[in-house]
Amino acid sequence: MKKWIGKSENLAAYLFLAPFLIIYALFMVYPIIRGFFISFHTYQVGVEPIFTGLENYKTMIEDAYFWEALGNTLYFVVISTPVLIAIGLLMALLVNSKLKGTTFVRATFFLPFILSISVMASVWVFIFQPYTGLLTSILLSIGVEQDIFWLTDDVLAWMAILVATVWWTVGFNMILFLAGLQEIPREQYEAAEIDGAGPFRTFISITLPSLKSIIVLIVILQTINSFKLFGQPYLMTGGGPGTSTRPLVQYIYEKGFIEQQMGVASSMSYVLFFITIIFAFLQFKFFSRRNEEDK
């Protein structure tokens, strides 16, 4: 009887899980397998695939634009990840304080995260627009007479993309840090205060060690998100000036859907996929080792 009840419960669990498993297999597992298959073929929509072996990967390796786009992506990962983590932590510390109005400030900081990327890009293109943009108008009002072309200069374009990305996404990191801060027992801070520890010593000795697991999670998530950079440069600079801000995901999109080279685009996608996994794995191992050493 117990055995029959156990089987019945398992069946009910599988039935509840079935819709999710079907959708997951259809929209996640199948595209991954199909993409791997296409990376070894010459493929166009509506045309029978032709097996080409490693030819797509050879084309990818010999493509200078691929290496430039990969370099642009790595550059963005390096400049964006520490900034987004540091600002997210600072914002979380601010809204976790006992100051009045922190609920309103929390909502204000998180609000940009719910905007669509097209809205976000429109806002920042208006701000960085030369001659008539908001930032240009402010600079003119304080006496700066030289026009600055934020979106058409190599260095400034990356800065504009970084600023827009921080404004748009840092609220998510703030929420994760805030959840971690609120899990720290107040007794630890009270004991530190009795011992005469100042704010900096309290932050180094109590807050940071208590946030280790959250920091590991945010570093890995943020690195993966930065590798997926696409919408900001695509909508704000078009990947320019020239191709200097074109990330790999945008190049994959252009290869696949504009040039109709689905096989080459799939091979690039898999290279990006494995690079992202390697980065995430190395970060996880690094932080795990640091945690073991601290114990």
Given for the second form:
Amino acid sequence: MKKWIGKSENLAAYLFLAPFLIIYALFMVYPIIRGFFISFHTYQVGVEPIFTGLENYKTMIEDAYFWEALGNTLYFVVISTPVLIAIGLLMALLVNSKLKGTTFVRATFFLPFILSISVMASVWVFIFQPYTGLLTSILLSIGVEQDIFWLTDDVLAWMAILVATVWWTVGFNMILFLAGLQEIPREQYEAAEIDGAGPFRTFISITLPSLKSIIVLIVILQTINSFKLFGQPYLMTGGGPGTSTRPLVQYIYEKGFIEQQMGVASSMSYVLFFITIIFAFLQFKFFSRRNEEDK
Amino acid sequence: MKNKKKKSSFGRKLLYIFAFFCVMLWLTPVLWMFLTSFTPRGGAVTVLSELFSPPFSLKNFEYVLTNSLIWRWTFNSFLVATITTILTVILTSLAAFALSKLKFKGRNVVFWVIIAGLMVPVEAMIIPLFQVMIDLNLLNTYGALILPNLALPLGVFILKQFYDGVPNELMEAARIDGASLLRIYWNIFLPLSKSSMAALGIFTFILSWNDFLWPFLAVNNESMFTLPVAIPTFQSAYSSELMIPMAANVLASVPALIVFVLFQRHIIQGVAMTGIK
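Given the form predicted on its own above, I would also like to look at the protein as it appears in the form predicted together with its partner chain.
Below is the whole assembly, all chains and molecules, this chain first.
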């Protein structure tokens, strides 16, 4: 009897899992293997693939544009992560304080996150547009008459991308921080107040240490996201001026779909894949450690 | 004591001013988008004060609605996002139920294979995924836009965690009463997980509604565009008349804004839940 139940439960479980697993195998597992295969071949749509061993990886390593694109992505990771964490935390502190209307403020900060990247980019392109852009108008109204070409200067273009990204995504980090802040027991703050600690002191010795694990989580999540950078530069600067804001994902897209060198593009994908896997793995470690702590 | 109170109320005033300043900073781009979209073509958008003064008109919206395929694109976005959301919730909750409450051979292997999927960015898979779509003859179809997004490992992870918290006794009791597994899933677990599934659903809808890179690659026929793919075409075609692209932006954002206003609380709770708990 027991054995019979066991068998039917096996079958039932697989029936429950089947719809998910079929889609998952076809559009997730298989493409990963396929991509690995492609990266060892000369590969074009409609042409029989030719095995070329590590040739694509060699081409990739010798390609200065690949290193530039990887460098650009890294640069974005380095400049965006601290800013997105600091501002996210500041916002969370603000909406966690006992002010009136914090629900509204919280919603306002989160609002841009639901706008599509295309809408977001389009709005910011027109903000940064020379002569007629919003920023130019604001600068004019406070007496700055010089026209600044935000999106066509390589330093300023990165600033523009960063500002747009912060505006668009920082609300997400704020919510994570807020969830963390609300887990800090109130008694700790009351104790600090009795000891006569000022707000700054309380922040340094109670708030920050309690948020340590959430800061780690946000650093990892943010790094993964920043490595996947594509839409902001693609839509705002086209990767320019020249190739100075072209990130790795955009170069993979151009190599694979415009130059039709799918093999080389696949080997670059594996570099991206490898980098994100490291950070995703750290993130997973972090998750499982926290879950065990909860139990 | 009195002094301290005074000081703190001064601090509070400063905080309010700071908060107001931040809110203005965050709202300005959205407000500007709206104001510009209501400014008649040829009107001035470079002088700030004129943005707030009439005449306002709906002509830009009328123009966008009649001179582009925006109805079709909105329909595509709605269809894709709705089907993706419904199917994702069904597929992930069925899988999560099996992984959480059923004992079967290979359970750990299946679980780890799905969890490993959490680590795979679509951005690194665009080339082989594109090849798969060519093989299946799905490029430029709704299938290409929907299918790759259904198997969402994060959804399985979240719902499994929820089901893990449901006591096993509940399940045993139902079994003793002779209920089939499908019945147990349908009558007990689905109603219990309504709020988790709603959060996952809202999330999936917004992600799908705003998805850019994959639809950008998977469809190149204008009538199959989703809104995020179509919006940049306005930007390049009307770069000197920004009221037209702004009207398109507003039209493309309104559905997401409505979802946001209606479900704001759930969305924000949903983020916190997936991030930490």
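Residue numbers count along the first chain shown, from 1. Only the largest set of C-alpha atoms that superpose within 1.5 Å between the two forms is called the rigid core. Note that the structure is a prediction, hence the values are computed from the model and not measured.
Relative to the superposed rigid core, I258 undergoes a CA displacement smaller than 2 Å between these two forms. Lined up on the core, F284 has its CA atom moved by 9.4 Å between these two forms.
Comparing between these two forms on a rigid core frame, one finds that A13 has its C-alpha moved by 4.4 Å. Core fit done between these two forms; CA of I22 shifted by 2.9 Å.
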